[in-house]
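A single chain comes next, written as structure tokens; it is the form predicted on its own.
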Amino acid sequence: MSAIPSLRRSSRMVQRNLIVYKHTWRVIFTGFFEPLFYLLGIGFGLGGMVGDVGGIPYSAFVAPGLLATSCMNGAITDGFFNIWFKLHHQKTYDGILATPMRVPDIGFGEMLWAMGRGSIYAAAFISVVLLMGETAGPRMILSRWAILALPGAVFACAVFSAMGLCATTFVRKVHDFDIAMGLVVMPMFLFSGTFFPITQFPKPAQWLIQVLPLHHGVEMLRQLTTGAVDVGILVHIAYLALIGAVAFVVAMQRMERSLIK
């Protein structure tokens, strides 16, 4: 990476996106509903037949997994799809680079915007989970540690945003999105421990799952919302931080090769 991004210049990318979404702001909230519907259909519907998992209500087990999914949804929408179209079709960044903005400023600014979108999803999801637990039951926030769930979710959003930005630089055709969604995102969603403990799988499968970033996001947030916090949470945080940092560096290097001719 040729330069460290400037927070001041990167914030201009966030400002630009705010202006673009000024009249279509409702689109931003669409990604929030998918995990909410899963929570209602699976957490409460199926949860009524499943019972407790590990001594906690099934809805309380599923909720932090779907919270992590909300973080990932925001990153995929803005850190993956939208950036790819700006990069390859709209040629948005070609004009921006004619200003004092540099590639790292653009990349970090887009990452901040994607992180912000995912954070909105996370905050809204936590509010709904808290409200539903207090009014409809059973409670899904079981510990005072949950006060750190929102900062943890914002951290997860930053990591997934960096990963989405990195993945964008490897996509060459629109059809590649089907491969990424079908072979990467969907398996992560289904097998990262969101809906059931990964101990249900054979040991080799468990080792593979533990490589998935979403699994570490799910486990980090589940520990915070259920109160089962132990030293393992530091492992989850460190792994996510490493993945996010590596993804961002790789993304910047590849974006520079693509944009600087």
Contents of the next structure:
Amino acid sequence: MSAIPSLRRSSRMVQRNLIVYKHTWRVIFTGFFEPLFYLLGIGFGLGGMVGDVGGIPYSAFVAPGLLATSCMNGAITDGFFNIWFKLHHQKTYDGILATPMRVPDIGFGEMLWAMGRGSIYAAAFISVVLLMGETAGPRMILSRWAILALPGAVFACAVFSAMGLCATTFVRKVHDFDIAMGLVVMPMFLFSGTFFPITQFPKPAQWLIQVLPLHHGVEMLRQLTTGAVDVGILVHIAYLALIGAVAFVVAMQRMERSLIK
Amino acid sequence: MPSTAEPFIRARNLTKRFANFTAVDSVSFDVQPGEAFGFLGPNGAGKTSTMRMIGCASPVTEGELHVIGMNPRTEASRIKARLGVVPQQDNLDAEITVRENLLMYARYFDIPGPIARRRADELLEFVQLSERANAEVESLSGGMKRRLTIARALINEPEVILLDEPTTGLDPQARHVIWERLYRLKRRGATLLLTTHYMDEAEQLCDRLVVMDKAKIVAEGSPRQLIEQYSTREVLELRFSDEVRAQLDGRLSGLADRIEMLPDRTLLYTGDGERTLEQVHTRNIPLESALVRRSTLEDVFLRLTGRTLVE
Ligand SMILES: Nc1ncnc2c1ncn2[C@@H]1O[C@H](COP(=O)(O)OP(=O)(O)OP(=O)(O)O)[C@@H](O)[C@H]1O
Ligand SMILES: [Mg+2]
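Let's compare: the form predicted on its own is above, so bring in the form predicted in complex with the partner chain.
The next block holds the full complex; its first chain is the one shown before.
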């Protein structure tokens, strides 16, 4: 079986999902508001009490963390729940596979969709953060490097959606989602350096955290929005790219096996 | 284009195994262009497994398969571009409307927008769903979903249409609507492959069919040939009370070519049912009811496998 997706065919999945969202467009706003609420509640609420973190205002520290988190959440909603239902309950993909479309076209198409959707959220979030910083303060975008935060976020969306796709293929029962959310996503969300620097943890715990993809997403985006860019960013990017590529290949193999019996 | 002598679909010793279980065991058949070809068999016979291999949805384990002159292993996308597939279980896109299902499906085949819209409207007309064009798929009845699935399978103007139990689970009226549409497709020259456990469906629609049982083909021919070869012209169906039935031994012998004792009735295979019924009367065997009918594929199946088709 050919494993290389075709961009033309993959874009069909994006078209399909656009049609679906024509009917349920309100849902699309949740992905936008969630990081914003966190920013208002934690960035400003908590930030007022915390003061500076590593020489920058707390809200400026948290904002890129929330940007990375919103990429992850978008990928989880789409790439995890929705795809699982299409895979196992609605049999949508079986129908699509009776056409010239192939499994990698579907998988890559779903990833493109998650990327597109994530980019819109990221652009909106960055704009709001910039605007709030300029008008009400404190400023949260501290450097011109932040221009790269948008492509950075799109890249993170791609990586997380590949991971979501891959995780989905391991889910057998709806119940498995609870386990994944509670034991994987939640700790990743809390401990990846989103809300506080990971140096708060003892060394062995820090090593463990450095395995988590979200941590690298957060650090990558934080370097860009704060301007504290160093060569370490290449390590974050390389690690995310590796995880994303492996996740996608594994996901495609497993989808192929469960769909083409 | 292949010459007319070349079969559209050609299977030789086609085999499908799931782990150690053999679902299709070395079957061979040819389907000619324009033919309506049936797979008749009970649950688990291997009909769907065979159809899925032809539809490139399931890899061939062993043997040879050619679909429109191409090999599913290497040319799946090109084959699928020319097939229409109606799977056993509807897999319509539940998240979009009836018409959008057709339009989106057209996109998967790279059919340009204006052509897709025209075909979608024609097909909705064809399957009598125009009024429901903007309805949610969920709101359709079983028969409507089936018709939509058929319309969807026709969006790419396929040369071969695979129909896996097109009418199972539908009421008689809905079944007749579908049969009538399939009949029209056949007249337009489409090649139809269909599976069914309904002998009347097979008799109505199929030029030629294979009877499958336990992963193997047990007979092949036109419905008439099969009936002539494996059954008598007529069948006398008798029902007895339990007491009479218990003491029946031997009292029917010599009355028919073959006698089948089913749990609920007794079948006498004979050239002339009315005459045989008279002979039953002269032997003074008390009956609850008697019915003379023509032989059907059901009888062929019973003869070949010792079991009824729909249990
Ligand atoms: N994915 C699978 N894994 C394991 N066994 C399978 C799989 N698909 C089918 N089978 C088995 O293969 C056999 C043939 O199944 P198939 O679906 O081809 O039969 P069928 O003739 O279509 O039956 P039905 O009339 O019930 O649809 C069955 O015993 C079934 O359990
Ligand atoms: Mg079947």
